[in-house]
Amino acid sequence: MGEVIRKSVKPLQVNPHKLSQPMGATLAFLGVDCCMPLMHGGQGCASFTKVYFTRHFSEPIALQTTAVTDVTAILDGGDYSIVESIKNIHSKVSPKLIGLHTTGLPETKGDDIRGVARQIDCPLVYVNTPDYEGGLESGWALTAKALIDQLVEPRSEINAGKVVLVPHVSMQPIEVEKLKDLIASFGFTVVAVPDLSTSLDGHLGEKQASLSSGGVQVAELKQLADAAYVVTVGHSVKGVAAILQKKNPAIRHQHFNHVSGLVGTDALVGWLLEVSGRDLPGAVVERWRKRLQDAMLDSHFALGQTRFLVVGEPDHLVALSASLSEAGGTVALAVATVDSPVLNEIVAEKIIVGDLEDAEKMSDTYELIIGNCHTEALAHRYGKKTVMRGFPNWEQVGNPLKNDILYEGGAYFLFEIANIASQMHEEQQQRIAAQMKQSA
């Protein structure tokens, strides 16, 4: 593994690409059936999340605000403004669920939204994301552990065959859906929390939603505590499980880093097969391995020739670096959004928790860049290549069905990312002969 800066010595970040933690808890909301989002803050920190997801998904997003203002943030304890804010929801709408996060302005303040919450005679579930603190990975979490530890209802006997799979919060929609669909191949019951694989999926609804459409049932979460195994997929997750098993101290616990590329999947998959029983995967299962494995031979004569940029959530990171690397790219720089021990499995020379400035301090080190829409300017200024991956990426329609996980999304990513990198050094070798021609 390379060097890891965990500190920047800079006062502020310059060419941010970081996500906040109310960004991260509204999407995790959005992954609850029939759920309302309410963020307790400033109108335009909904408003600025609100836009964030709804290019990203190209898709309707229902949040709520409770527009805290500099009057009512001074005057009022949080109390009244959430209040309010919940009947005029209820005025409009028939929620199953009402996700109350706070951003950095009530929190500064010290709203007691817990003390709030008990007030409120509705199924509600609140958790504390200032937005001084984590990132959009910290957010997710804390919402995942929210929603376990206020729904779930506490258990003694254990189902054999049920799982609960919690993703980390870069997963797109279709990688959660091949996830739980290669669970169930092993003859388990699979419940994700968050679940954005139906809610947020780019499914056409017959109506736009008023509501989270599709993701995890209120009903489903207050019943994982039968559980026999909690999956969790992410290091920023891991400690989720630790809270599912308050409620029931029988359910095992099973962690993966990552699941991408060929290691990733393959731990997996021996994973299920030691607790169902079984001697072989399915015969899909072992016919994707294989082109996996075709397609890192295929691939590795121009990824081998590469050195890349990745840019996102640490979780993210680790899961690009090393698919990449299986595949003989070399990663020479990964700048993360925030530290997380994790950052130390990142398969890069260098690791970085910064800005883009960073980056861009650093071009001469790599060619192609894999990474939010915010490296796209960078790209454009120092001539390189880029493939978006992670949030947000408004350039591009279909982002919740990309899948770079397991042995089928592994191949897919190689080639698309083998692809673009023969182009470029094509590219490349045309610009230095036209350069050559003209010196002659």
Second form
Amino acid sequence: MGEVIRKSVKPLQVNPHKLSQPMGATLAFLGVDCCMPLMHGGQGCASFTKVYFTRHFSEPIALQTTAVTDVTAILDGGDYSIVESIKNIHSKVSPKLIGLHTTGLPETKGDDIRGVARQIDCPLVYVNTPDYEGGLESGWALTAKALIDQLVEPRSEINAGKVVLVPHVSMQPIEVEKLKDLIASFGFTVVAVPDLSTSLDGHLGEKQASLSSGGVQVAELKQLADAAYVVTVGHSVKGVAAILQKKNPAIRHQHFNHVSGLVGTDALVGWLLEVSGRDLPGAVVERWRKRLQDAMLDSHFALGQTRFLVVGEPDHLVALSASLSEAGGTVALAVATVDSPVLNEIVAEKIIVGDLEDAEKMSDTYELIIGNCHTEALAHRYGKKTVMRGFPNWEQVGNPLKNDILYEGGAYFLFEIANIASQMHEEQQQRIAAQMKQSA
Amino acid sequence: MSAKPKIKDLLDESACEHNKTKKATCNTPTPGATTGGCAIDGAQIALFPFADAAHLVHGPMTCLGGSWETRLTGTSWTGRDLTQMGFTTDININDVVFSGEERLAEAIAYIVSNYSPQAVFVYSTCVTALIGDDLDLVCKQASAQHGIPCVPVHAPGFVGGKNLGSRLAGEAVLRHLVGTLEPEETTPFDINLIGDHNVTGDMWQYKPLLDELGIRVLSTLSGDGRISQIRTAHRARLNVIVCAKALVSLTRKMHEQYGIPWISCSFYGKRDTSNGIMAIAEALGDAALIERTRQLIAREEARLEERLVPYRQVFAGKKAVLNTGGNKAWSIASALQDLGIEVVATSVRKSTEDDKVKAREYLGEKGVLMTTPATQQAKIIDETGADLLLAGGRSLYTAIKKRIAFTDVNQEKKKSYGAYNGLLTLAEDLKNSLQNPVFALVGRKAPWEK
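Which structure goes with the form predicted together with the partner chain, now that we have seen the form predicted alone?
Expanding to the full complex; the earlier chain stays at the top.
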């Protein structure tokens, strides 16, 4: 593994790709069926977040705000803003859950949301997510913990065929679906927490939803503690398992930092074979594994000649760099949004916690960029190519259906990258030829 | 005395016509029933098109993380386009406890030495306003140290909505920039364009016409703007507010301080564009200019009419429901009417009192001014047999359900519909929308459905 630089020497972020904890919490609550995420703070935080996810998923996003004003910021401990919000939400819609999460403002003034939540007589989960701490991953993970801690009923018995899956925040809806399907193909019943695979997967619903539609149901959440296994994917959500195990110490925990590429997917399938007691996975799984191996060979030439910049959340970077490096790609630089112990696992020459300005300063070390749509300007400036991944991607449609994981997604991912890399190398050749003609 | 603008004064704008009867224009948000951006959002919208200035958000990550690079604001500035960049102090828990002023001062110094902007706008946010970071002091010291204007923008989100934020941005510009530099030369036809942000290049649709007439745009706030020009804005002969009324406080105060008169106009659609250009010429009061303008309008309108002929047939008898915000409630309605489309309803939910009066004017007695469009629009489509819904993305389902054409006038807009040429673009897009089979197809029943 390469050199890891964790501490920025800058007093600011220039062209940040980092996102806030409250945004991560919103997204997690959107993975619960008929939920109304309620962001406690100034109205702008919710407005920015709503527009942001609307544009990324091309879907209506359910989200409300407690709309704290300068007056309530000083006088109210949250009691008025929150209670009034819940009253107003219920006057229009009937959510099965309110997902109350904080921002910087109420955390600075010290609102006691736990105390307020106790006064409220409707299903509600609260979580503290100040946006001057952590980031998207931690907001998502804290919310997953809160959902389990506050809703799951303790159990002592175990249902041997039940698996709870906790995905990290950067997995797109289709990836969660594919992962659920794979685990289910070994005979398990799978409940994902949170579950974006049915709520933000880009399907055309019956009507314009004012609440989240799809996702894990509140009733299912309550009944999670009889699962035989809790599977966490992504370092950021590793700690969620312990919260579930408190509800039933008999639950066993299996963790994967990622399930991308051949080795990463093999690890998951190997574990599934072991715990299901089967000798073979389904025929489709076998077939896709062979296709991935073939894809690695087909794409290795283009990938092996290419130096990459990847930017994103730490868990996403681990997954992407594993896929690329398995087919010979060199990740010259990985820029993470926030610090994480998992940065040590990223296969890259250099790993930094930083912003897109840091990436820009090292633009001579890489050729092809994999990152969110903010990297497009960077690419234009330096004549590089981009492959859009991560949040946000406002420039393209189809984000919920981008699948990079397991054998199948891994194969398509390598093809996509290799094709763009080849095109890029060809254009580089043409540029050189044009220059030679000019000077001749 | 504090250098911060008084929010109360800004809410009570004497130049608003409705103010004789009603005091506050900006509604207090309702907890749990609020949509729309906050003051810092509005302030950024107002100032962001200054591509030669750095825009530094002093606060935690949400404020900038979810908002930079969201707007397509064209610039002709040849230096690095700073509107394509995001700067934030991204304060942490330490700053919340021990103050973020030192970090802020260092951040400004970093930006100045690395990007050499013509000015730095420093936006306060809820958290840094609450912990009491002294933006005025830090900016004053930074201005002295770096020799460029560092402008504190006191528009933390919790003080109100976007409209108020735009006003607060105007206050900051008036207090710290306007009148700080003399223009190299002045002409009798110098104007300031206020409130057009050149989104999708709207301003570039009509500015060439002003150039042709010899009307010089001395400065803009802030479409395709330059800091050096807005500093000279006090020497203009006329302030022209384009569409939005949010910056009316600024123009009123410029009238009081510098004696600059102001007019308000829109450049959407044929009628409004012609009226707008003529209003500017008349306000400048030069007979020869007015005559030139009359000729130019006649020429442009004739050219436009000729090119609109093929569309007229497509739009004949077509009815539209319009659900959008603010001034667009009437400005786009006017453009649609110019194309021969009947506008049967428009939403005035987010409009100011002035906007509502204008909307009634354009739609006539029969037109519906929707106050709760979400529940009203489906019913109105049924009642009127409307063929087209123009709205934000959230209303897409209404169109699918009613199997009528849909045009997104909020998020998806990447082309300019401004002025004469923009009207042609709008016509083409609407024609494509009306003829697109997708709305009927996605509403089609599956083979297994009865």
